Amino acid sequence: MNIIDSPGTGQTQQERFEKTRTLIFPDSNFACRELAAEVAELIRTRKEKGKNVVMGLATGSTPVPFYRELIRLHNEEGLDFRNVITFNLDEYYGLTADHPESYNRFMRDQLFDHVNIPNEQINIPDGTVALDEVYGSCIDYEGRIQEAGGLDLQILGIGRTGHIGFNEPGSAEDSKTRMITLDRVTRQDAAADFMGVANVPRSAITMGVGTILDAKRLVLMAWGENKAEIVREAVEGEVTDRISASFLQTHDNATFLVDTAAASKLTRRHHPWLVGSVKWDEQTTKRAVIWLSQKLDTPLLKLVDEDYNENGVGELLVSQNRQAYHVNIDVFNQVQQTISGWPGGKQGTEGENRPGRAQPFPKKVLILSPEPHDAFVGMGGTIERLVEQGHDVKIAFQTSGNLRVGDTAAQQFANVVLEMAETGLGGDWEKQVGYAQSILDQLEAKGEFGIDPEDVRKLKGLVLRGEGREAGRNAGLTPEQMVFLDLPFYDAGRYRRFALKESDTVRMFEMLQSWKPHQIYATGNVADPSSLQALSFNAFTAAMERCADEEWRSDCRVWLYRGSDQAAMEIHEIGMAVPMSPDQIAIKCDAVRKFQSIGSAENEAAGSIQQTATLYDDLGMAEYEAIEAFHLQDA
């Protein structure tokens, strides 16, 4: 498969809605191996001719597996990078090169320190230049690109606003390297990296859209379901400065590389019946009929044959030789049967078509939460329901989440200790005062953008652990029902730079073996593969594989939910829909509100599940205040 040198879209019938060539891969590692192999061939070919390769590079979690594969090729296959010249897309303004979140530091950690690109051939925008010298510095950067012969290949990621580089909405097609003010959404997405949105720089220096489009070849990578909608807009929508990635449609050698999750909203994946014949199995039928109902804003049972024929789904009726009436009833029943107020199953309902099996009862239920707030945002009401209905529930917080905690929380704790000592309540406060003052001194020394010392990070973890316990109590859990796993990969890393170790799988395996649950709730299966949620999920699945021959494993069901910062499930994906009353929403929001150190997310927690209930109602189901959704993992 030729990725980096394939002019034109070469579209098939199924790809006809796509205006930029888009290649779909099983996962990010597969895609990055293919891309790295082609880059390696380009480097070797140019070297044989005595020529350089000029590459534009991106940062963030998206290109990390690509850089790791380049490093492997260098170490194991002797790939020589001495004829490579690099230009990075962007840099935060105000961060020094050695700052832990600077893109200069990121690139050295992820690539440059591990391959033999000569230092003088590495170019990254200077985020420390004086404000009145920024314009001249940007002009110089453009000049260096031209002196090198222009960019042969530009690697790109895509942000939630559709930006490439830091070309936020409104960036012109002919824009060049410049300083730009960062969008609110972009800063929110970087908040975890900087331990709070208040610490995220407000400006950055970025190559312009025009600079990027001047590259001979463009490759944009996107992983995870959270990128699916913006990928669809960039590939299938109109060219607009609202989405700078859409300008790739105007380039004659641009390619999107996406995994199956990021491709899920493309027409050929999301609505395959609109681009050709499909195999009308039960799941595809359900998906198409729900789509038709939503498209026409008509309840399922009111769809008629003409609706199918006039909206590209007539083949469904022909293939099954049935009228719309009968198909509608089948799909209506399938959707209705997902609704259950008994997520752990209900005694006395053996043989009934319910998502939660009746036996055994009560069940041993394990809920996995990558960060402490994930489970409460995604399924806080269901947790309370499981406890209330008598199941033996345990929640396992997979990581401490301390990187999300801002400095303010640690400062408040330290100041409270000092104030308590000053009140003279009795006892010897010397050690406590010393500890509190040490925390304040370390926070001041590291500065606004510095990396947390170990003591500070541990304190932040304890603050979030306490909030997790309070949220659990709010949902009816006792302290004994809450476990803090502290997976090692988290404490040894930072956001966008985590890497799983054997010790993470072992810890998860020991947890599973000690508990032997009948039912597990997990999240992260469709998240960005470099994210904390995805890595936590991977540690879980690896541990489950080691339990394959255990007796308890064959009797265990795994339900998947969507945690914080993840898109809600679509109706056709839902295997169990747990309805919530207004009182239960309030309980859930109260639990989420406990996480004050990372910013309350109760609006997110309520809004998503209320929207799911509205979608069920629109299909003609009973009207509920809110619904928490789950998908049964394949065995």
Contents of the next structure:
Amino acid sequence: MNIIDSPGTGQTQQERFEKTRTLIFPDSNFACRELAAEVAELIRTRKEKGKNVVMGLATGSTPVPFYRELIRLHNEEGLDFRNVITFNLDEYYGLTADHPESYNRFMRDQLFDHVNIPNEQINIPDGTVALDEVYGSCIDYEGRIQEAGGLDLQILGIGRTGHIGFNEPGSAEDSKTRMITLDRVTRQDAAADFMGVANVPRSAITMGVGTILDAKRLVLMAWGENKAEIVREAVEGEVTDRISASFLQTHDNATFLVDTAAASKLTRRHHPWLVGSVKWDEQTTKRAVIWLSQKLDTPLLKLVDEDYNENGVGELLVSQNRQAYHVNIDVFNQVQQTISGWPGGKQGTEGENRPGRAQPFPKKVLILSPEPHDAFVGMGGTIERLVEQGHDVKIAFQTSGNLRVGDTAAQQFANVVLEMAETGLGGDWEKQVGYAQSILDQLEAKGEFGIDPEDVRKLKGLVLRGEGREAGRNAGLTPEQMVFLDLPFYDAGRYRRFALKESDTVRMFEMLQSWKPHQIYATGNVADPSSLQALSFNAFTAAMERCADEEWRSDCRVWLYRGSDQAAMEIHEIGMAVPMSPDQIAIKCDAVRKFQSIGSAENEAAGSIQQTATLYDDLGMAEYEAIEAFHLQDA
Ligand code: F6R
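Switch from the form predicted on its own to the form predicted in complex with fructose -6-phosphate and print that structure.
Expanding to the full complex; the earlier chain stays at the top.
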């Protein structure tokens, strides 16, 4: 088993804060292989006895790698699904089975079309029943589960509200299949799939918490740092209807499978000194002292021996045979040294303890932005600094981002072309009119939620490209400094369903080889593995591996940042903190505002960097308006 710090059976000292069994894996693929093997075993043993397996299934990003592994087992190892009966957790209300975002469609795309579960054994709540028939159809769904013999194994994901299925906060422990109003956060999280939050359905039909808890076994999966906080609350917090996943604590056969990013807030990972002995190296010491300072809301330099002793960090002082005063100063200096207004390094400061090395100068810098706005949201101020300080900066937009662009932007463009032709600006407009008209026709034909045809995606990508150029210009970049990579995985896929291809790695590799940068900024390392950021990051790391023997590679450092929709970096992770003044924030927000066609991410642009500055201030550092944070990737 590829489980990190858990023997997998019983509870260790380290896990004592965890009230539901939790297994931590290096990444989602390891976890999904383990789970798929368990499922395969169940299917085979039941088959030998002539019995069925009743499986409860989930949709969303989380189970995607699990379904891929089941499909692989079917194709390569002949796993036979004929004795499997499935029940899906939920469905959006109002969406037909063919709607591209319906869970019915999702399940066919992701699993059912690729394995041999008989059609009549597949059950998904019907999102199209008339309102006055919803109640009856929910009773019927419950009845069908009973008739099948009850759920043997229910697969679950977890929403940021803590929901399982669509059991939003307030769902009772004994609730059954029913219609529910979706939480604001849940709708926000689905906004990209539906091209804007306004298009996300307001309600859904979901199995109840009670329906789920009746299953013989429950497995909840969670990947990526955005899930870390809610996983901690569900596993370590009290059982409450505010977080329906916390009800798993009451089940005698429930397991959480998480990757290291989703586990990062669990006590045993986040503050392990509370659950056992730790090795007090420099990094752990720094983490513990920052944690202590934040817990007690006391600046680093004001912590005293009693604070350490009374909060479970006394061992640190004993093992290092030092007093709080000295440890505080050490950690204070370490945090202090992360602050630098010179992200590319400052000439003449060789030998000084700064995050950005002084030489070579100027540096060739490569900034990777998974979608065009990511880099501006995550590090817009730093981009401007790098340019201003004379570095040779290139920004590479890894994907076009066209899926984020609403239809209105494409319509507007087509309409302007038609208007121009109408006003007779000279020349022959026949071709352009034909093009504009065909865009409008295709938009009309696909409807509000339909999948964009290739031409429309292309046009939307170009609209965003223009906005990306504007944002770049705002940060001081010339057109030659902006590269549009258009990684192929993006244009062949949709959110939550992307799959990386060799051609993606090749394109990244060619980019790296042609530029041979000294410094790279990238993001997506702790994102949900099915997300576009994670895939863009994987394409980058795969390409970097191919460059392992290149001379430039050994002289190149990679800084990780947090892009759009990602949780802020924790203070102990920050290796470089680039401070910003209010004026610089205004410039950054201006750049982010250029991305009009995807709805402004302006609030996001200022929010988390201001929060980071406050956290630095609380530790007793200088008070800045905002701080952009970076983590140095291990060499
Ligand atoms: C899906 C479902 C939801 C999701 C949850 C997480 O059928 O019931 O509870 O599991 O919203 O979604 P993702 O996996 O997309 O993060």
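Positions refer to the first chain, counted from 1. Think of the rigid core as the biggest set of C-alphas that the two forms share within 1.5 Å after superposition. Please read all numbers here as calculations on a predicted model, not as lab measurements.
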Practice task
Using a rigid core alignment, state whether the CA of residue 436 is displaced by 2 Å or more between these two forms.
Solution key: yes
